[in-house]
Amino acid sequence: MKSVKVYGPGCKRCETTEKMVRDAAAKLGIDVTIEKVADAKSIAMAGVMSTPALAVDGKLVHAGGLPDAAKLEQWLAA
């Protein structure tokens, strides 16, 4: 089971990562934790410095904008 955090402070661009991390994680059949962080000072304490952000097995893998997809799957399947 991976472990997936996802950063930011509840915008429609954290909404649709959110939904993105579930999308591929039904599409490669993985079962996913995911934890929405909202807290300004969780999120910095992380090392994010722009959202959405998201963390696989506790490593920060993408910060600022929408992740894109194939690279999604990539730190999913790892």
Second form
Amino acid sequence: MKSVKVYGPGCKRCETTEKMVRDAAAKLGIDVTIEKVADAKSIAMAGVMSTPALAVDGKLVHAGGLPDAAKLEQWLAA
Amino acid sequence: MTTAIHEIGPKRETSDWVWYAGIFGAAVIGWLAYGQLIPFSEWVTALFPVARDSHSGEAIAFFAYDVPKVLLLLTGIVFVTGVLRSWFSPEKTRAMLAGKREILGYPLAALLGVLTPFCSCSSVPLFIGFVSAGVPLGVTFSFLIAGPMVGPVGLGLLYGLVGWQIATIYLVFGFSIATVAGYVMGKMRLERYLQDWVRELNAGPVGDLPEVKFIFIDRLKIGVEQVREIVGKVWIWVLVGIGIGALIHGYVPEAMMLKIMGGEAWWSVPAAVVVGVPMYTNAAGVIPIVEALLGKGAALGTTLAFMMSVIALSLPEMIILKQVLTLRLIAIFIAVVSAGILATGYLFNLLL
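Since the structure above is the form predicted alone, I would like to see how the form predicted in complex with the partner chain looks, so please show that one next.
To see the whole picture, the full complex is given below, headed by that same chain.
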């Protein structure tokens, strides 16, 4: 079970990122819980400056723009 | 994991080649099309049952010439900018600016504001990230003003549509306003006017993101991705802007333009700012209007003031910033930037 956080104020790219995470998890057969963090304060507290950003199991792995699909699978599988 | 890499490996080589060829091909086609703009616009205008030198004929010709021209220029500029900006990131910029209060910090922030990729939707986390990491408030403002004000899209289109002289003037004065306004606000010690929670906030350390290793083709792909995203988003503003430009070009009499936006009317500069601030569009939408205004004899200073206030001071951005700045600080921000814009406007109306 992986816990994934998607940081972003709710723009279109944030939604796309969330969908990419779901798709990748389904493809790899991994259970994930996805939490969307949209509040500016919480985003900043996590040390994120550019959105969308991704954290897997509490570790920030990506910030700024859509993640690379192949890398996303690596983060989820790791 | 190894299997994943195996899957990507061989596919990658063929697709790299396709990417290079595709980008090169698109550049050649764009270049050739750019050379055919005048015949194309004349051909389109001739399709309409109006005289070429009538008001409608002029407006249609303006529209048919500017739409493909602006879209071609925009695509090229956004691509090149996307590739260049892949070398920069908000995290690197923050590290360069942190603790720089000395005079160098302001122009550096303005320069990095132009080069750092960020979208206005993440300006709040960016603002907090900067301020909490010890980037002085004034330096942060220089960064936030320069980003939209002297963005490459605006400069590139100004260069293509109005000419290099005015593009250069715009670059120099836009950059100066960002630098000086940040400096002035830095001197005013405005930290006390941040929202309470921002002052008390001790933002987490920079997420220790692994350094992303890009090879050149990755940067090109970022450029293409930017084109898809930005051109896909702003084309409607471009059409609206060119539409307004075409109406001005075709129908507004020069005498009237001189009266409203000529250098003689002292009130026209502040009026241009007042009209410009609530107008929400981006550089790509406003420059065709600027082109038409200047063509009809509007004074350069007034037009510059209009353009700067449209691009640099936008209400939606102020509303986003309201989360971190008190109304008072937003008012000071608008006042300082407007003062710079007014000064620029009057200066050019006096000089020319």
